[in-house]
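What follows is a single chain, given as structure tokens, in the form predicted together with the partner chain.
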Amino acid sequence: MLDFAQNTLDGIMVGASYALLGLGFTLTFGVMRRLNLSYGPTIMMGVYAGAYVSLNVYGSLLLALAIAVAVSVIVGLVIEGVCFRAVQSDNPLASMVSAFAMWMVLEEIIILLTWGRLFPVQNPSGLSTFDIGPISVRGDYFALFVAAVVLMVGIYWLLFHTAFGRKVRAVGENRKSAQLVGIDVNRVSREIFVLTSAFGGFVAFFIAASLHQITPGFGLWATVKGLIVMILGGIGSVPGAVLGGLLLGIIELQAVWYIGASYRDLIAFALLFLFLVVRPRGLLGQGERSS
């Protein structure tokens, strides 16, 4: 009982950034209508550039951090501009196969510059723990999940509380309408793409951290994690995504104990499947809207 306890709230922890991958994939797709495949390899490169100046220009970080989320907010304006907005498809696959394609670029930019090594990442907790009776609770993983939880109450009021909120619930909700009264919709689209890529970097930043390291399979990581938040809680839902990543992290902690790692993937997959065939909309999806 004990071990399951454990494991859960591990599981919250690791699961609570998982959340804010999910969302930064279910708010883009929430305004785009388009799937963004590059946003892992974006937020990767943020992490990279972070790394590289704290390793090589000066140790500092919170520089570090800052440089992370920028270059992530640059990244992330390119591929808003390179393969959303400069394809006009109405098809939303040709926005993804083109957002899959600076997936591959991005990550072999980083393989280049890099030869894929691994860069070291400052933890600033260290390797330090604490209990909670029983319980053991990993530093990191509580600076992260409090982390988590302030930026996910910050865009909940963000989009629930302000004009901003409404005018990205309005382009969610259709597009053309929201153009109609007057919305600037791509401005909303940079907008999002701004939000999204400033605190996936900055959540990407703490969860290499955690790690002490980025590799250049962070990326991929990120992506397949993301994904599966996003469906598991629902496209487009902020608390769906929360949700979700928690409900991922508990399950894969909890299989890596009673089954074994090496099913840790296959039990999350078979997760997404699941909700797939019963429960397309996932946990708090709405279902499929006209855009």
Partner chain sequence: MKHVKTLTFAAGVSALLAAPAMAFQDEGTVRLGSTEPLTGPGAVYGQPTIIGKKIAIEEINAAGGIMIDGKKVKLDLFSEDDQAKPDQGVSIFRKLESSDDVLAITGTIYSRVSETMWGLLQKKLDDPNDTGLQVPAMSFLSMKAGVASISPWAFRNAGVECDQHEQLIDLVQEANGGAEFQSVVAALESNEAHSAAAWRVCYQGSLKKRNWDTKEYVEWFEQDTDFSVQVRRIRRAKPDLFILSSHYQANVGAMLEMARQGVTPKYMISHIGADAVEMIDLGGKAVEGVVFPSTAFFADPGVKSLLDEYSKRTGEWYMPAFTYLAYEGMYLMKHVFETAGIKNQPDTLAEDRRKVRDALASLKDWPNPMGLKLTMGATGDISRPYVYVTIKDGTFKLWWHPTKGYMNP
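Residue numbers count along the first chain shown, from 1. Think of the rigid core as the biggest set of C-alphas that the two forms share within 1.5 Å after superposition. Here the structure is a predicted model, which means the values were calculated and not measured. What changes on going to the form predicted alone:
- Superposed on the core, the two forms differ at R264: its CA moves 2 Å or more between the two forms.
Shown: the form predicted together with the partner chain; wanted: the form predicted alone:
Single chain only below; no partners, no other molecules.
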């Protein structure tokens, strides 16, 4: 039972970061009814930029984090303009394919600029731990969890207690009706890309720090985790993304302990398949809404 409790606590901490990755996809899909498949590579670009500055310019983690967020936002705005605003087709596959193509472009840019090498990302807590009774807590996991919780609380407040949040929810509910009442749908879409890219770059830097490195495969990893979380929680559901992230984190960490680390991703895909068969709408997914 002690091992189970330890793994559950670790899973909750890791799952909080998964939840933020899922929120990036959920918010974009909820507002635009489009999947941004280049989200993972977007935030990977930010982390690489931050790591490069930390390694070669000035070794400040705060500066590296700021650079990671800023570059993620810039790349996110480029994606929004090139893959979504410029693609006027009503067929959602058009923007999805263009975003996938941009994913390949961003990944190739990183590989060419870095020769496919990993960049070390400093972890200020190292592998230090502290104890809560009989349970041990990794310092980097705790920092990641605190950062994720603060961001999730901030996002919740922004979406449900501000004028911007009311516009976002109105556009997500019905784009045509939102336009009729004077909401600039294109502006809301750009602001959502800024928001998701900013907190995505932030949490991605913390994840890379917990891994002590960033590699060209991070974009694929973040995209897969985010999509799994969104589907587990329910497409378009913000609370569902949070629950989906926590569920995925807990199950993965339990699998690592009881089965082995090599089965971690297999368990995640098996969980996704189970949900698609048994509950395709996810934990808190709703029926299809009109656009």
